[in-house]
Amino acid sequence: MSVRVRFAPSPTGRLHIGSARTALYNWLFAKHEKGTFILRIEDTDRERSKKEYLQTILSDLTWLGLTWDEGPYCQSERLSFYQELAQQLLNKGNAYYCYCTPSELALKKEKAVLEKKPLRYDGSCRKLTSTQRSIYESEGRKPVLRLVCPENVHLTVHDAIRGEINFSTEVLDDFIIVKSDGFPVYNFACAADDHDLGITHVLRGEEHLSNTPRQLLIYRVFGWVPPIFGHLSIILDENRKKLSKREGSTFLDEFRESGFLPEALLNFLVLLGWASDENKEKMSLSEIVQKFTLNGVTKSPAIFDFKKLEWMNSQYIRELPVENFIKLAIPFLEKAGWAADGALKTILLSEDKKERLRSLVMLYRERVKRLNEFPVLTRYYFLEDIPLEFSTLKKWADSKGILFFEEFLKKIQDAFFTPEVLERTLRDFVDSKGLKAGDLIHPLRYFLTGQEVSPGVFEVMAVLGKERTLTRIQKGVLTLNQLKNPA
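Now I need the structure of the chain on its own, in the form predicted alone.
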C-alpha cells in the first residue's frame, strides 16, 4: 500500500504550533514511507476563512521546508462533488432535510435538560411529508441536511497511536452534513475528501477524536473503506495546561519573527510526542526522516519547554557558517533600524569592515539564542553615537583607573589592534601603575558598548577598530569628568 497522508488546515487564523507539529508528523511519515504528502485547505467556513490567513499558512509551511507533493486542494472549489454525494444519500434515504429553526432547536435542548435526557436532535424532521416541506419552504425556511444515524451500532477504530477505541451511536444524533447555505460541514467534507484523495492514514490531533465516529458513519453509509487513524497527543505548557493561543508565542510566524531557525524548530517539534530508539535529541532532518515511525509516537501529553527550544536554536545558530549568519541576521538588523541609514550596506561593501563584521559574528554566534537578539547585543557596532547613562557612569566616578585613561590612550594609539596585543598592552600598563585590570576594563567596556556585559573587551576593541575605540574612550572620559565637575 502506497502511503498517502494529508495536512488540512483551515484558513480561519494563523498556523498554530500544534498544527505545525501535525503537518510535520504527516510529512515525516510520508517521507519515511516514500509516500505522498497532500495539502488540503478546508475553507468551507465562508465567514471566517480569509485569503491572508491562507497565504500565511502557505508561507509558514514553505519556511519550515514542509513542501507538499499534491495540492493545495481547496474545499470551496469542490462544492459540486459534495452536492453529488449528498444527493446520493438523499436518494437512498440515508439523509433528510431538516427545517427546524435555531429557536426551535434551542427549545428542544431546554426540554431535554428539564427531562434529564441526552442533548441530541430528536429526529422530528425525519418523516416530513412533501406537504409539510412545502409549508416550511413557503415560510422561507432554508433546510440543513442531516445524516440518519443508525441505532445501537458499535464502531471500532484501531488507532495507530492509541490502540483500539470503541464508539457507540447511542451518544450520537442525526448530525448535520450540509448547512443551509449549501456548504458541507467539516465531518462530511473531510470524510468525502479523504476517500476521494485516497488517503491511507489520517494523523491529527486528539481533539478530533470526537469527530471520528461521525466520519466512520459516513464511510459506512457509502460502503467505503476508512483510512487508518492516528490521534496525536495534546501539547501542554510548562504549567501542564493546554497550550493556549491567547498566552505567549504559539503561532508559527511569531517564532519565525523571533529569530528561530526552521531546522531547530522542526527538531524541537518532532520531539513533542516522538522519540527515536536512541533517545537522541539533536538530529538533522534527513536523520529524523530515516528514524521516524509511528511506533515512536506517544499518546502522553507533550510539554512545550520554551527554554529547551531556545537552547536547541542556539545549537543550530552556533553551527551556521559566518556568511549564512550574516545573511539571516540582515532582516533583523534592518528591522531594528541599524541598517536604515545605509550603515550596513557600507560595511558589506568594504572588505575591511566586512571582515570586522565577520569577527563580530564570531563573538556573538555562541551568545545568541535567537537571531533577534543579535541587533540588541551589537547595536554599539552599528551606531556611531552610543548613549551613556550618568547613573551607570557614577560607578566609576571615584575609580583610580579613570585618572589614567588619557595615558592609556597614548599607549594604544600606536598599538597593533589585535586582541592579544591590546590585552598585553593593558595588563602591562595597569601593572606599571599599581592598578587592577578591572579598574580599566569595566569602565572601558561601558565606554565602548554602552553595556556592562559583553564579550571580551579586547575582542570588542579589535572589532570596533582603532579610530572608533579611541573616540569612544575619549567621549567616555569627557562625559565622566563632566559628571564629576559639572559646569
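Basically, rigid core = biggest C-alpha set you can superpose within 1.5 Å across the two forms. Residue numbers count along the first chain shown, from 1. Since the structure is predicted, the reported quantities are computational estimates derived from the model, not experimental observations. First, how it differs from the form predicted together with the RNA.
The rigid-core alignment places the CA of Glu238 2 Å or more apart between the two forms.
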Given for the second form:
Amino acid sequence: MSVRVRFAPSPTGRLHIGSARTALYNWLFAKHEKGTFILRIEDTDRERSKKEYLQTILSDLTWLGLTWDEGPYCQSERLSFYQELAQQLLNKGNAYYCYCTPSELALKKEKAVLEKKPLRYDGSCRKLTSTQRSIYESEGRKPVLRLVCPENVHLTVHDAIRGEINFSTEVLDDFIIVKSDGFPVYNFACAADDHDLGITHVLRGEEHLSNTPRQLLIYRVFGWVPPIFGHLSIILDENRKKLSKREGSTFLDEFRESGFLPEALLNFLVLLGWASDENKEKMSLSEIVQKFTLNGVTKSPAIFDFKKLEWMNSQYIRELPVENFIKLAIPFLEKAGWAADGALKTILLSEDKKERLRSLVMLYRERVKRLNEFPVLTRYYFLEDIPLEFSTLKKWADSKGILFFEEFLKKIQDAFFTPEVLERTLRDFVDSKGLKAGDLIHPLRYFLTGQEVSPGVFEVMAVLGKERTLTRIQKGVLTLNQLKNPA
RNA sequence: GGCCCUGUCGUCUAGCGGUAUAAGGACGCUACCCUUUCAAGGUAGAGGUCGCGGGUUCGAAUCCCGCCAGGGUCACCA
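Rather than the form predicted alone that you just supplied, could I have the structure of the form predicted together with the RNA?
Now the complete complex, all chains and molecules, led by this one.
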C-alpha cells in the first residue's frame, strides 16, 4: 500500500516554525516513500479560523517548497460527512446529546477539583428521558454530542517513533465530538478525515500524543483500522519550554523576512530531531529525501539553536550564484529604503553598474549570515551621503598618516582602479614616507564606508570607483581638519 | 494533581552489550596562524563521572527495576 500522509494545520494563526518542521517531516516521508503528501485545513473553530491565516500558511509552505499533492481539503466544507457519521453513532447508541451548559460544566469541574476527583464528565446526560430532553429543548438549549466512553478498555498506540504506548479509558470521559454549533470537534474530525482520506501514517507533534487514545476510540466504534502514528518531539526554547511567541522568531514569515533561505531553514529544521545514517549535516533537499527514514527520527525534545541556523544559512548564502543573490537581496534593499528613488533600477539597467554590483556581492556573499544584513553593511555603496562621526575620527586626529592624504590622493588620481594596482600604489607610497600601511588604511576605510569594519579597503575602493573614492577621501580629510581646528 | 513522553559535551546529535587515543561529528566557545579591520580559511584546544541509585552480565551509555529532573496534556482549541 502506498504511503499517504497529511499536514493538517488550523488557520488560527501564522505558520509556526514547529509546524513547519512537522510539515517537512511529512513531506520528506512522502517523497522518500514515493507516496502522497496531502494538505488538510482544520478550520472547525469558527471563532478563531481566519482566511488571512490560511493564505499565509499556504504561501509559507509554498515558499519553503513543501508543495502538496492533494488538497487542501477544508473541514468546514465537509460538515455533512461528519454529520452522517455522528448520526450513525447516535443510532448505535455510541453517542448521545448533552445539554449541559458551559457554566454548568465549569461548576462540576470546580466541585471535582475541590473533592480532588478526576476531572471527568459525569455522564449525567447519558440517560436523559425524552421528556427531560424536550424541556431542555424548549429552554432553547443547543446540545452537544458526546461519545460514550467504554469502561476499562486498553488502548495502545503503535508509534513508529516511540514504540507502543498504552492508555486506559479510565482516564478518558464521554468527550464531545460535535459542538453545539454543529461543527465537529478536532478529535472527531481528525480521525474521521484520516480514515476517509486513507491516511497511512500520522506524523504530528508530541502535544497530540495524549489525544491519540480519544481518536483510537473513534476508530474503534466505527471498526476502522487506525493509521500508524509517529509523534515528533517538541521544539523547545532556551528555557526548555515549548517555543513560544515571546522567544523572538517563531513564525515562519519572520524567518523569511530576516533573510533566511528556505533550503537553509529546511536543512536546519530537519536536523532538529532527525539524523542521517552517516550523521551528515549539510545536505541538499534531494539528498535528505533520499536518506530520510522514520528510524532516524529522535525521541527527545530539541532546543532551537538560532546560532546554528545562522551558520547553516551562511553556508547556503555563499553558494548562491551572484545573480541569484542579487535577485533575493532586492526586496531587502528596497525595504531598507535604498532603492526607493529608483536607484536600484538604474544600477540594474546599466551594464557597467551592474558589474560593480556583482563585485560588491562577491565581497559580501561570504560575510553575510542573513540576507537582511546585506543592506546595512553596504549602505555606503547605495547612499551618497556617508555620515562620519567625530568620536570615531578622533582616533586618527593626531596620527601621522593623516598628513599625507593629500599627496596620496594625487597618486591614485591616475591609477587604474583595481585592487591590485591600488594596493601596490598605497604600499609603495607608505614605504617612501616611512609609514605603516595601517596608518592610511584604517582612516581610509572609515572615510569610504563610514564603518570601521569592511572587506579589504582596496576591494572597496575598486567597487566604489575612482570618483566616489576621491570625493570621500577629500571629505574625510576635510572633516578631520575641522575637528582639529574648529572655526 | 492524574495520565503520557523524554533524559549522551553549552546546543543538535552518532552510538542499539565488547574491534585501534578508555564516548565520534556538527554549531558555539578559547588560543594561535593568515592579515589592512571583519568575515572566511588553517591549526590546536577546552568542554561529557552517558540524569541518579541499584541490579543482570566476564563485560553496560547500550538490558531490567526504582528514583529524580525536564516537558506535554487534561476545552463546545486544534
